[in-house]
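One chain comes next, on its own, written as structure tokens: the form predicted on its own.
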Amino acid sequence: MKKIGVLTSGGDAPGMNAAVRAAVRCGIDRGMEVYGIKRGYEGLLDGEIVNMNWQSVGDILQRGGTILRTARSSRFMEDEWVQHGAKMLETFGIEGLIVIGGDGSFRGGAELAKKGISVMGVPGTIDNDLAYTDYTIGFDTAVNTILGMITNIRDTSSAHERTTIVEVMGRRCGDLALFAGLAGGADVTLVPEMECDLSEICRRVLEGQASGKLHSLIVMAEGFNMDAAELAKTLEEMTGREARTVVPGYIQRGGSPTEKDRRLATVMAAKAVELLYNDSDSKAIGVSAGELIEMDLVEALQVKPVFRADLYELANILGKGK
């Protein structure tokens, strides 16, 4: 394989630039031409494809976001446009493609694979919602960003003796809330994978107050089946203590990637280049028990998530009392 492409798609995640950098430089080192495709699948359809060199990816390792930019493509959900994308790659002589993104991006890559393109999926999403891999690029940075916010919130929450609900991203996956809640010492952690009714939440907060806690901290995943504002209102009525909601929003996606995310991005993208160089079938690159893994792209998308119920239970135990 002599010509390969790389794109970033879907929501941006810290570490995407590190993956792009590794893909470009490892490809060039193997004597390949590397093309950057701007704005994900939308850019592919519109022919926004540029040749990249060693200097193209200089000074981006530490930067959040993605220099290739990203977009969601409704057109790419239709087969005729997938065919158009495959034709565009053929026009530029691109034989293999590295897709850096989440579930939707991988599904788009799987459709391209059906058209004869060798596609390597590199998991880049803060949600950590690709079940075939233990961790996705950007997750560690996002958790640490949330932890920084929780630390600051604790100070003001204690000063005002209030309850604070921090609603974090994650869509249908509660990993961001779970890991941030556990490491941040949340009194209550709410995730879509586990049920917790209103009376149970109120009971935990009241028990904390009774034990002498100056404030209560609740970390809630956005996919949990309850509205944060409504929960705050109910808690005020039930506990007699002021309750506020904090929604970090897109702040969770930004910032310089941690060492872990830079390393994951680098080794995963390097592996993707190696597989393309060796004319491999389409694969998803991931990590399991600290080791780099590769799996058939379609099979990877079919892996069912396994929620860390042990960590959830531990977070509940540690959040009890004072």
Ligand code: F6P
Given for the second form:
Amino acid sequence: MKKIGVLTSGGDAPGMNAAVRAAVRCGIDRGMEVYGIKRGYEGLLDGEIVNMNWQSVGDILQRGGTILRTARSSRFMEDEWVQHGAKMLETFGIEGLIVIGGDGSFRGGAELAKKGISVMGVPGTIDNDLAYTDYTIGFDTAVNTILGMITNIRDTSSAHERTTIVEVMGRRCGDLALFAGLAGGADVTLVPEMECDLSEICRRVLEGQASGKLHSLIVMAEGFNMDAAELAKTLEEMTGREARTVVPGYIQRGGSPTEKDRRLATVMAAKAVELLYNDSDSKAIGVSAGELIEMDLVEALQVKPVFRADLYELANILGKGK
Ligand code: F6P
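Please give the other form, namely the form predicted in complex with the ligand, since only the form predicted on its own has been shown so far.
The complete assembly is shown below, putting the previous chain first.
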């Protein structure tokens, strides 16, 4: 394979730039021409395809966001546009594509693969919701960003003896809430994968209050089936303590990637290049038990998520008031 392309798609994630850098430089190092495709599949359809050189990815390793920019493409959900995308790659002589993104981006890649393009999926999303891999690029940075906020929130919550609900991103996956709740010492962690009713949440907060806790901290995933503002109102009424909500929103998506995200991004993208160089079939690159793995792209999308119930139990045990 002589010419390959790289794009970032869907929600941006810290570490995407590190993956782009490794893809471009490893490709050039193997004697291939590497093209950057702007704005994900949208840019592919519009022919926004530029040749990348060693220096075009200089000084980006430490930056959040993505220099290639990103988009969610509704056009690419339709077969005729996928066909158009494949034609566009053919026009540029690009035989292999590295897609850095989440499950929607991988699905787009799998459709392109059906049209004869070799597609390597590199998991980039803060949500950690691709079940075939233990971690996605950006997740570690986002968890650490949330932890930083929780640390600040603890101070002010204790000073005012308040309950604070921190609603974090994650779409339908509770991993951001779970990992931040566990490491941030939340009193209650709420995730879409596990039920917890209002009376149980109130009981937990009251128990903490009775045991002398100065504040209550609830970390709630956005996919949990309750509205944070309504929960705060109910808790105020039932516990007599003021309650506040904090929604960090897009702050979770930005920022300089952690060492773990830079490393994951670098080794995964390097692997993707190696597979393209060896004319491999389409694959998803991931990490399992600390080791790099590769799996057929379509099969990877079919892996069922397994929620870390052990970590959830532990987080909630440690958050109890006694
Ligand atoms: O997939 C990443 C993510 O940040 C989710 O956690 C969140 O639900 C969603 O993207 C927000 O999407 P948008 O950027 O389109 O508002």
